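Next up: just one chain, as structure tokens, the form predicted on its own.
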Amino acid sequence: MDYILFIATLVAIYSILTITMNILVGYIGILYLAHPAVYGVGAYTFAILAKGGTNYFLALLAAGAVATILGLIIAMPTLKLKSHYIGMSTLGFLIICHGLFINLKGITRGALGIPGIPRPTIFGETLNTNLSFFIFTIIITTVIGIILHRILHSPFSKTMEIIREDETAAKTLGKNIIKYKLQAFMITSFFGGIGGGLLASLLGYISPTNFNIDELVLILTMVIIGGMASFWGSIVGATIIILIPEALKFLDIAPALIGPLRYGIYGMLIILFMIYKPNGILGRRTNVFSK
């Protein structure tokens, strides 16, 4: 039962991370590949503050705030670029941040990572059990999900979709494209940073390997399979991709082969979906990678 609750909690957290990435990749059409760096900064911020005795909820908000600052740092030079050059630049930011996670040993402990990340304490009770933390996470992710759902079904979302389809038309309508893109980066980064904090709290330990290119493949696969510009598709994609490696554990496969096989499956799924179902399972548009 504890195992099932842990996986369910992981699905809830990755659903938020996938929805937030989908805002930029799906809704506004930016080839954004730096998301693991952004929620990684959120996770490290949370871990350092929470271990230092900062209130759990303040640490989560700080994780979102610091991630937002990084998101803006990434956005400002990136938005001057077009098409796949945006992807190359944001991938570069991911590589830079991953290198910093390894080399800033005085802050991140480098490859050793940060252990002993606490779980929340509410009314004097620490939520150490998987059941209590699952309920807590579901409440937090539901609140975040409702906020994001309202944003993605608002006039703001419609404007993002206009910008995605035709920036010239958006300019003709008097829309400030840079402002909308910056706002999209801020929303993605803030809630992604909180998701990173929740992930750190669930795992109890983080290291640079949690936020590298492998993690990018994972989160990108969730977005593509679930569907571009789809709130519910992001949740479906996160659920499927989290469950795949868990299913592999029940097969008669050498443990050393599970990791390579998992990423082989992810790669195959991306190729098949981009060829035969580029909109994903619940997506509403052709994905940005086909541009």
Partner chain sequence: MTNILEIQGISKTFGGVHAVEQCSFSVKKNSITGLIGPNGAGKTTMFNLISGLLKSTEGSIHFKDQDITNFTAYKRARRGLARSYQAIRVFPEMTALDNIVVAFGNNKEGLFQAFTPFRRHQRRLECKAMKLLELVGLEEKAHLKAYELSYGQKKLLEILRAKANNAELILLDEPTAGINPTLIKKITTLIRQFQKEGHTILIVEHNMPFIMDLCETIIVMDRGHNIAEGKPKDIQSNKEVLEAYLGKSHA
Contents of the next structure:
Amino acid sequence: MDYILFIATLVAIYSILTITMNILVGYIGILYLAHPAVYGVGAYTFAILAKGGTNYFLALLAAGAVATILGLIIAMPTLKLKSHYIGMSTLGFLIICHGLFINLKGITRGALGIPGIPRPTIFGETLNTNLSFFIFTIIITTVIGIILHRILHSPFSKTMEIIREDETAAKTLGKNIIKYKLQAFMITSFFGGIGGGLLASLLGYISPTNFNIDELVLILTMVIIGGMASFWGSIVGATIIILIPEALKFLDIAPALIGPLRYGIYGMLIILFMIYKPNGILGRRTNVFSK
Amino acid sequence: MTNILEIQGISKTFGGVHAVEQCSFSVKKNSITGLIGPNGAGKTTMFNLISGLLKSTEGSIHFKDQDITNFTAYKRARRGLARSYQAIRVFPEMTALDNIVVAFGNNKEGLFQAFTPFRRHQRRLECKAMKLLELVGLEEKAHLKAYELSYGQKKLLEILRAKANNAELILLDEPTAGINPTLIKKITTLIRQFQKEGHTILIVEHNMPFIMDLCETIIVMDRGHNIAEGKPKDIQSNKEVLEAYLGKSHA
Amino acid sequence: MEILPQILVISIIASAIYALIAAGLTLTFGTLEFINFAHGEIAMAGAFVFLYFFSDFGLGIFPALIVTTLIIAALGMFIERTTFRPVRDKQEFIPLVLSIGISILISAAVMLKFGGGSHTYAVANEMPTVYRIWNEAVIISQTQIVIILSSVVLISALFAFLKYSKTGKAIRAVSDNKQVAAILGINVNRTIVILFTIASGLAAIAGILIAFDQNLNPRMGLQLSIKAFAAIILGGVGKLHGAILGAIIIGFSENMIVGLTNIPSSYKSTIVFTIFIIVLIFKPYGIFGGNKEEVESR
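The structure above corresponds to the form predicted on its own; please provide the structure of the form predicted in complex with its partner chain.
Time for the whole complex; same chain goes first.
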């Protein structure tokens, strides 16, 4: 039961991470592969501040703020580049950040990682149990979810989508493409950073391995399975992908094989979805997929 | 201002190709003006230069007496310059109604406006959009996705979208391409209606009867340069224009 | 500066390997119009298949080489037929993400069969043949000489093939404009299959060469893919000389910067990609890619 609560908390946090990634990848249509670096920076910022005694909530906000700064830096080259170049440049940022996480030992403790990341203390009670932290996280992620839901069902979101569908037509309709892209990056990074902070607090320990290319594969699969440009799809995708390894545990497989098997399943899922159902489970037909 | 658009000495080179070469002309306010010329004359490039999708290599563009040569495309659109595309660019997955609603400028589409009560405003915009659809009899298709419309209906939608935000200058790129004669008549009436409402319309076309009938002034381009400008009947008997279309030996 | 010659040689070796992988990648990019993330995995798979036939099965070097190249070429063909062809005409997103999926699948398959750890081809107790050249300033092993020679030979052969042979010209035509090539009577599907096969074969050879020189582990495919992309994008995609130039830039910047300064080698990837992004900012289409105007007029 306790473990189920842990998994549920993980699902809640990854739902936010997936929705935020979906904003750039699905709604605005940018091949954005740097998200783990962005929420990683959020996680590290939170971990360092919270361990240093900063108020938990302030640390979360700071995580969002620092992640936003990184997000805007990553955004800059993408404004000028075309699609696969954007994919490579964002991937490049992911690799650079991962390298920095490993090498800036003075700040991040390098490959050793940061242990002992605290849980919040509310009214004198430290939320160390899975149940209490689950409730806490659900409240925060629901609030963030409501904000994102509102944004993603507004005229702002419609305009993001027409920029994705046909940037040229959007321009001559008077839409300021750069402003929309930058704002999308800001939302994605800010809430992604907070998600990273929550993740750090849940796991209690983070290291550069949490934010490498494997993590990118994970979050990308969540977005694709759930559906591009779909709010609820992102939550569905996050849930499914997190539950897969749990399901595997029920089958009698040698522990050494579970890792590659998981990986293989993700690969198979991506392949099947891309060929047969590129819009994911809940995604709508979008122009990202037709020439 | 008599001329809403002034093109002065505009050139555009791609690699070695001079698509537009020292081209100058003006468009009178509230007129219906035609832009014609043989294939490869540079008409579409000119439209792209005017709407801001391309930057000219030299020359200047004045719109409403303001130098917009260095304005980005979206800024020109916000100043009142709209266009339709020859290859239809309506958004296929949006409804016909929504396609027009996104064209409105004060759409409450800013990020922070997502937290204001935008739905009431949206409904008002939808009414406005409906009225536009009624102009061409498309109101019953309002809630169909644009990809479900016929080619002709999509073309009408494309034109309506250019008018939606009350642009002072509307550029129409081959509005009658692939259209049957009945629909062409509808488009002609529509454009005249726009003129009555105060718009200026600049049309690129290959359909001679359509454009000679509709336009007060015709500008002719050939090989990147404007070679003639005047009333339809003068253009029709202009030696250089005939040469451009038919080749020297036939003139 | 005594170590400079050694670092130069190491840079050349790294560039030689990247060049083999980048060459195939840039050609497939030119025809398929998306970046094939699975390419590096194919190199890695080649290395492992060779390992199986050479070490486990006991074949001699050349037989194992031939069998491996055939298998990997067939793998490349299979992948193209079953997964890439159905999505060929969709916008870049789908094939690109699809190739990520394929790369993951191949990596997982290799890990399942061979385990996740490191492997080598080394025959027990046999010391690698090593030469000292350049007034004793440089140590280079026989394997490394083979790497450089193979790379030069194979890439020159590729250049010649593309320029002079009928199929090579067909490949260039299809790269340039598929529809026109089809009208000219070129069998586009067959040309693409041939191209894929050549690219996969080159990648497999690169993988095998790397494995002889260093240890190999199933995770290295992605590393290779990413560096190969950086190479082809730096040089300008679709152009063979661009890929070579890109490979040289990556190979040299990786090793020279780390070798000649105090920067620790764990910063290698960070440096390469920082350079990559900086170049992209100034030349969004790559060094040989031209600028916006030229791209517009194509």
